[in-house]
Each structure stands twice: as C-alpha cells, then as structure tokens.
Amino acid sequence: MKMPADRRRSWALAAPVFVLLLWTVVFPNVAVILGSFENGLGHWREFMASPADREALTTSIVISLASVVASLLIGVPLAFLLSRFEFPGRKILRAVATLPAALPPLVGVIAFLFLYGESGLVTRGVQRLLGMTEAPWRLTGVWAIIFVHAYTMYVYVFLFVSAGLQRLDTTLEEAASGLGASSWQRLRRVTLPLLTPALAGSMLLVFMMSLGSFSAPYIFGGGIRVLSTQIVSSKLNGSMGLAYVETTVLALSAVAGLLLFRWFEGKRKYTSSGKGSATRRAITSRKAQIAVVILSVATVVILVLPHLMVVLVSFAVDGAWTTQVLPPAYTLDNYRHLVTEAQLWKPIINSVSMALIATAANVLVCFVAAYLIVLRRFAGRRMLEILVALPWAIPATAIALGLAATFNRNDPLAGRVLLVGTFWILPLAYFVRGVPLVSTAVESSLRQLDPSLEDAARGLGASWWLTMRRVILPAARPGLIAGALLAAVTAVGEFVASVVLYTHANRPISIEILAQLRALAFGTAAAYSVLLIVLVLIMTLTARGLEDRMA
C-alpha cells in the first residue's frame, strides 16, 4: 500500500516521538503499575485495609480541591483588577504578581516557615502586639499546607486569566450592557463562559500540582498524611508493593481530575472570534481608589515577603534567632561560607547545565509534537495529543518512582537501560516534566497560525524544509521561548524527582539546599536560595530579551 508522501512524512516525523515518549512516559508507569501486582491483590488489600492511606487519600484530594478554590478567589479578582483597571500602583503590582513562580518549592516552603510558622516574624510579631502568651495561629496541618499552595499557586489562575481577558474582545461585553444585561448578568453570562477554557486550564494546572505537591506536607504535615509523603515512608519503610499502589492511587486520582476538569471545559465552549481588544478603565470613585491602593499595597507586601525573608535569613546568625521577632544578630558569614566552599559551584553547573539538556530536548521534541498536532491531520493525532499532556497527570513522585523502577539495570531486549545512579537520570526526569509545558506552550502559539498559510506556502513551490523554517518556526517562536522557559525555571529549582534520583556527581542546588538545611546552617541554605532566586531572574531576563529580539 502506497501512501500519500505527505501522511507518509507525517509517521516519519511522528515515529520517533512516539516511541520516546511511550518509551519515558509510559513504560516506567507500566512498570510502577504492575509493580503494585506483583503479588495479586496482596498490596491493593493492605492498601485498602489500612486507615492511614484511606486517610492520606481523602486528605490528598481535599488538599488539591481546596488549593484550587483558593487560588481562583485570589487569582481571579486580582487579573481582572489589573487587567480591567487603571490605578496608581498598577504596574508595581503587575511586576510582583508573578513573584511566588520564582520561588522554588523547597526554598519558598522554608520561607514561610519562618514568616508564618509558630516562632516566625510575622507571628510572634502579632503575638507581642496583642500581648498574648501562646502564638495566635499554628502553622501546620492541611490549613498551612493550603496556604502555601495558595501562595505559590494562584500564579497560574492569575497568568491563565489574564491572557484569556486580554485575547477577549470587551465589544461583547458593551453589546450585552447596551442590551440591557446588568453587571452581574454580564459576568455570568458572557464574560464568565469565555473565560472557560482559562479558568479549566488553570484548574487543572493546581490540582495536579497540589496533588504531587511534596515540600509542603513534607515541612508542614508532621500530624497529617497525604499520599505524595506516604509513598515515601512506604518506601523508607521498604514496603514497595505498597509504594507502587500509593503511587498508581495517585496517578490514578490525578487522571480522575484531568476528566473533570476537561468535561467541565467541553460542557460549555464558546469562543469568540477577532483579535479582542481590551481596554482599562480608570477608577474615578475617591474611596474606591483609596480601597484598591490599600488593598494593592498590602498584596504587593504579602507576595515579596518570602523573598525578603528568604535575604533576611541569609544575613542572620545561625542559631542566635530564638524567640526574638527579628534576628538579633547580622552577619556576612553566610555569604563568606558559601564564597569560601570549594564545590561551591558544582551544584549550580549541574543545575544549570541539566536544566538546559532537558530544556534543549524538550524544544526538540515538543515543537516536533506540538506540529503533528496542530497541523497535520493523522490517525495517530489524538493519542499524541494525550501522550504530550499524560506527565501533567502524573505526580512528580510518581515520575521519579517510575524511572527508579525502570531504568536500574541494563535489559535493552525489555527497553531498560542503566540510568539510576548516572548523571542522565536527572535530566531525562526534567525532560519528562518538561514535556507538557513546552508542549502546550507551543500548541498555543501554532493554533493562532492559519493553517491555510502552510498550504499556500507549499503551492507557492517552497519545499517543506524551507516552510517549516519560514513559516511554521517563526509562528512557534512564542511558544517555544515560553514554554522553555517556564521548563528550565522548574528544572532548575526542582526537589521532588531530584531528592529521589540525585548522586554525588549530579547533585543540584535542591539537594545542596537541602543538605545545609540538614547541617541546620539555615543561613547558608538561605544564602544557597537567594542565588537560585537570582539565577532564575537571569534566566527570566534572557528569555525576555532573546524574545525582543528576534520579535
């Protein structure tokens, strides 16, 4: 049978995507997933059996439930008010809205710790004011692990929302008053419904990163459970039939939100066609003014706190910060202490440089997927489209679990090859987290390509080399400096799969971060964090000009 030579490059193209991502993403779950039979039943029925996992699973998905609400009532007032509004202070709340993304995990957790934790600055700074004797809050427990989700990810709502408002045409919503809608009507109505496929994606996007979310419950949850740290202490415990079903419960919880989330996008489409145009209107009312000011101030000191105390720290003497509200003691040791290290830049470069090989293969692999997807219309179009999308589904302990079953000894004849315990095994962790960012991100970028132009070029006698570099990569561009991004940003700073997977000769700043913190030299550790923080800036400004330029 002879195909066509365009479907025929589509597979050609399509081939070797498919084999790695079913290679990386899939075997290593089908390995974790038939690990949790590997006695029958034996390990679901302990599974069941046990109260501590009913509870850690019960405790997982209310988490997860609560952390998105929370962020939708943070992050979608906020991106409509910067969004909609002119306001003195506007720009400056703009600029730190996004803050909480560029703090990693671990070092964000830790921040909060000492802000809002029993003895932190900000309570026992409430504490001496009102004069009480015992701490007015406690830090801990689902509250506190909710909290910090909150934190760190409304970022996503408020990023989602604020693109899907500013590609939304505000004609529509001047049509609906001029026909008589009040507001609130205008909301539910027309704004609301456009809003849908941002405010799902977003959705989606915190419950699954709630879901896997290990640092939180890991400082915070002494007294509760959630499953992303009972997969650990199975593990710790050597029961790893028991691991396996966690993690597969996991996962498959995780795929329970994806339907969801996606049937509730599905249920009600609408999108509007044109370019949108929105426009902000200035607040006029006096008192309104003075209310959004005092409300902007107040976020915009919320959201830098962390970082502030993230530096604070890093100037304190270790272990003479008791019960004062602030450190008594300041110091440049920290600094000195790190300047002085002799592996001081070891972690970094492995960071850096594992990052950027991941980073670099999802750009390779993504774009190439993103293509397929968008424009080419081939049987295998769907499945690639949830191959890309399956790793958000899947939490990052579970990953890393999955790939510590698999790639431990060398099998080529059963696709295992020896990665656990080498430098490779981080970066293709990273690239298999990476996937669906870069992904999405490019996905987006191509749907607003007319695929007509791609036809025209083609009839136009370019060939399909010199479309591709022409037509179909300046398209992508956005996309894929985005979605590069936002990958080795996470790459970078990331703890969860790294904590499971590092050796000696790849450790990154997580794992050195951690290892300070483990040596009790909080300052170092903050000191250690306060350069990742700048790295990532780095990173953020490159990709900035890298965009301006080629734009």
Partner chain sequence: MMRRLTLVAAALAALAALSCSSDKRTVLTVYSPHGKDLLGYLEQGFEKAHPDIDVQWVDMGSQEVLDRVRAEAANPQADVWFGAPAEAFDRATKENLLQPYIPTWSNAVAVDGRDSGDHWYGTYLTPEVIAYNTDAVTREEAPKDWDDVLDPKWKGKVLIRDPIASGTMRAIFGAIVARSVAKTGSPESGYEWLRKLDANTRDYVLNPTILYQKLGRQEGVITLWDMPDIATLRQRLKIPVDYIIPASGTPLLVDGIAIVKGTKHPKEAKLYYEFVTTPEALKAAAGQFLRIPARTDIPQAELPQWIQDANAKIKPMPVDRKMMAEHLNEWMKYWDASIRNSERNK
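Switch from the form predicted in complex with its partner chain to the form predicted on its own and print that structure.
Chain alone follows, minus partners and molecules.
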C-alpha cells in the first residue's frame, strides 16, 4: 500500500531527527549502562560495598530534598506577598526577586564564597564586630550546599507559584469565605490544591537541578561526597567501570524523582473555568506597612549583594585581599589582562563560539521536532516526545560521562566518532542539554496555532515550503527566540558537563574561573564572572530586541 504524501513528508523530516537524537542522547546513555556491566556485576558490587558511594547517594538525595523544602519556604511566601498584597516598593522587590536567575551557577557560588566564606565580607565583618579571633562560621558541608541551592533555586518556585496565582480566580476563595471557611481552610482546601501543578513543576525542577549540582558541592562540600562529584573523582582515578555505575545510579535517582513528582502532580486534578482574576489587597495598617518595607529592603540587599560583591572583587588586586574585611587595593589590571593577554581571551572566545554553535543546532533540530510533535500525526510522534524530553531527566554529569564513553574513539561501524579531546565535544554536550529547553518553548508556541491554518494555506495553493515560511515559522518565532535564549545562556556559563569533558585548548569561561580561584587570583576570577554576567545580559537584551522587532 502506498504511503500518503503527508505521512511520507513527516517521516522524511522525522528520520534525520530520530537518527541524531538516538545517536547523541540514547546511545551514550546505553553505552554507560552497558559499561557498568562490563565486569558482570563486579562494578555494582564494588559500588554497594563502598561506604563512600553509599554516602554519596544518601547525601545527594538528602540535599536535593532539603533544597526543595528550603526553596519552597522562600519562594512560596514571597510569591504570595508580591502577588496578593500592594505595598510601597513592591515593584522594586519583584524586579530583584528574579536576580539570582541571572547569575550563572558557578558565578553564584563564587559570590557566596566572597560574601560568606571563611574570609568573606560578611564573615570578616561579623568577626571584626564581635572581636572574635576566628571566623564565626565555616561555609562548608551539607547546610552550606543547601544554603547556596536555596538562594539560587528559590526563583523557580517563586516564578511558578506567581504565575499560578495570576491565573487563579479569587472569586473561588471569596465563595469559600462566604460559606464560612476560615483563612487556613481556604488556603488548604482551595488555593493550594489549585496551585498543585505549579508547586509540583517547580519542586521537580529544583530536585533535578540539586541532584545534578556540581559547583556548590565541589566548592563548599568540605569533604562530603555527592554522586556528581564522586563520578568525576572516579573518572580522574581511572575507575571508569565504577564511574559508569555511579552515573547510572544518578540517572535512575533522577528518573525516580521525576516519577514521584509526576505522581504528586497527577494525584488530584483541579481546574478552574475562569480566566483568572487575581487582585492585590493594599496593606493599610501603618505598622504592617513599616514591617513589610523593612523586610523588603533587607530582601533587596540580600539579593543584590552577591552581584555587587562580584563586581567589587573584580577590581581587587590579586593576592592583596587576605585578612581584611574589604579588598585593600583596587586596579583595572584584571580587565586589562583579559583584553590584552591572548591566553586569557581564549576561554571567552571558546564559550561564545561553542554556545552559538550548540544553540544554532538546537534551533534547527528542535524546530523540526516541535513541528512534528504538535502539527503532524504519524506513528513515531510519541517516541519523539520522549526523546526530546529525555535529557531533562538526566543530570548533566551523567550526560557528559555518557558522551565521554561513546565518542572516545573512531569506530564508524559501531557509531563512534572521536570527539573527546577535540573542540566539538563541548558544543555537542551543550546541544544535548539544550534540546528539552528549546523544543518545549517551540512546542508551547505552536500549540497556540490553529492546525487548520496550515491546511487552509495548502488548500489555497501554497507550497509546503511557502506554508512553512509564512504560517508555521511566524507562529513558532516567540518560542524559538525564548528557547534559543535559554539554551544560549545555559551554554555560555555551563560548568557541570564542561568539567568532565574540557581540555586546555577548549576550556570555557567557567573552567577558567575555577582555575583562577585555585591560583588564588580572586580578582581575575571575579572579572571573568562579571564578563559572564554581561554576556548573559547582552543575550537577553538581544532576544528582547528581536522579539520587539518581529512582534
């Protein structure tokens, strides 16, 4: 039987996408799983018998769950405060509430090191104020990691819950009050159930990011083990079989978390037929206004301080800041060196070029994938949905080790190409990590397009290509710009996969920052961090400009 033309066209588009995703996403993870059994069950027995690995697994899960709780404790009340109440300074507080999201992960960790580390500004200030001979605290261990995670990840809870509150119809709460429900009953029986999708989505995101987090445990771990750092340690020690087992266990933990939060999300389904009519209540009590303003100012200072600290230290003379509260000497040399010394400029060129290459590939592949998923009906559509979402469920360390295990030699018949040790391995890693970000964004745009418009254009005589150019692409454009921005920002500051796969020749900015920190060149490391923040801002403004121009 002859296949219809539309189905042939769908498969002609889907085939190269399937091949690419199976080769770059599925094959490396299968290689890791098979590698964990290369010695039968020997490496698994070694893992089970190792106290260090058992500690790493337990600690990873404990830190991830505690990070979820800490992010909820900060993000949910802040979302309610800014969404439900009107008070002086609300708009400023709302603007700075998302600032931690603009900090690349490693830069956020460095900012905390400069502020709250043993020789940090706040630590030294408290020590000097209280006349203590030693630092009042040490920012190391499990609580330090949770502290850093809570600051950098509460934003996701805040954004998700704020969006949920905006869509929530307050007349439902007013109806509950009219029926005699107390404030607590209204919150427990009406508001929180309607926010379940937003809560579950943000909790899942925080859990996944905490589980795969590398920079905070690496710098503030203080000897404790988590799976992401344990994998790198096993790889550096040449214990690849054990590293494969640890990677498999980390990926399985992430999938278990995904299933758990999906179960929580789907346990009860609450929907509202209204369009959302959230209103804010003005705080009229004078005492309450003063208390909220004081709380807002303190929150703004806490949120802005890491950014200001990185900028301040970027002007510090390397090696001069030892026991003082603030750096004693300042210079422009850190920036001058970045501009004039080729070896310091190299990581910047690497990061920008690799991010652009990976993002361009993401845009092309994910647009085709999203078009097939949303607007085409063919047998492999469900499988394609799983393939584009798969990298989201696998921590970056596991993705990196899978690529290292697969593309470490030339064996075309086995689907292996030597990329490890070359420039191209990091753009490939960034591309894999960007697939779910871009495809999800484009899918959301295309779902707002009436599928009959494509048929109407074809019915009026437009060719497939003209329909794609005049109907589909304009509809997908907002998602393409937003997804490309997310992928580019993630890639330019990427650290977790980079630390597994980099070489000296292709080292990105994040790895150079770590190298400068190890050399105690805090000023140079901070100058790189400021440059990274500026790159993120340039990308964001460029994306906004494109959106405005094409609107």
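Residue numbers count along the first chain shown, from 1. If you're wondering where the values come from, they're calculated on a predicted model, not measured in any experiment. Note that the rigid core is defined as the largest set of C-alphas that superpose within 1.5 Å between two forms.
query: Is it true that residue 438 shifts between the two forms by 2 Å or more at the Cα, once the core is aligned?
result: True for residue 438: a C-alpha shift of 2 Å or more.
Checklist entry - By the 2 angstroms cut-off, has the C-alpha of residue 86 moved between the two forms once the rigid core is superposed? => result No, the C-alpha moves less than 2 Å.
Check your understanding: Quick one: core overlaid, is residue 156 moving 2 Å or more at the Cα between the two forms?
Key -> Result for residue 156: no, shift under 2 Å.
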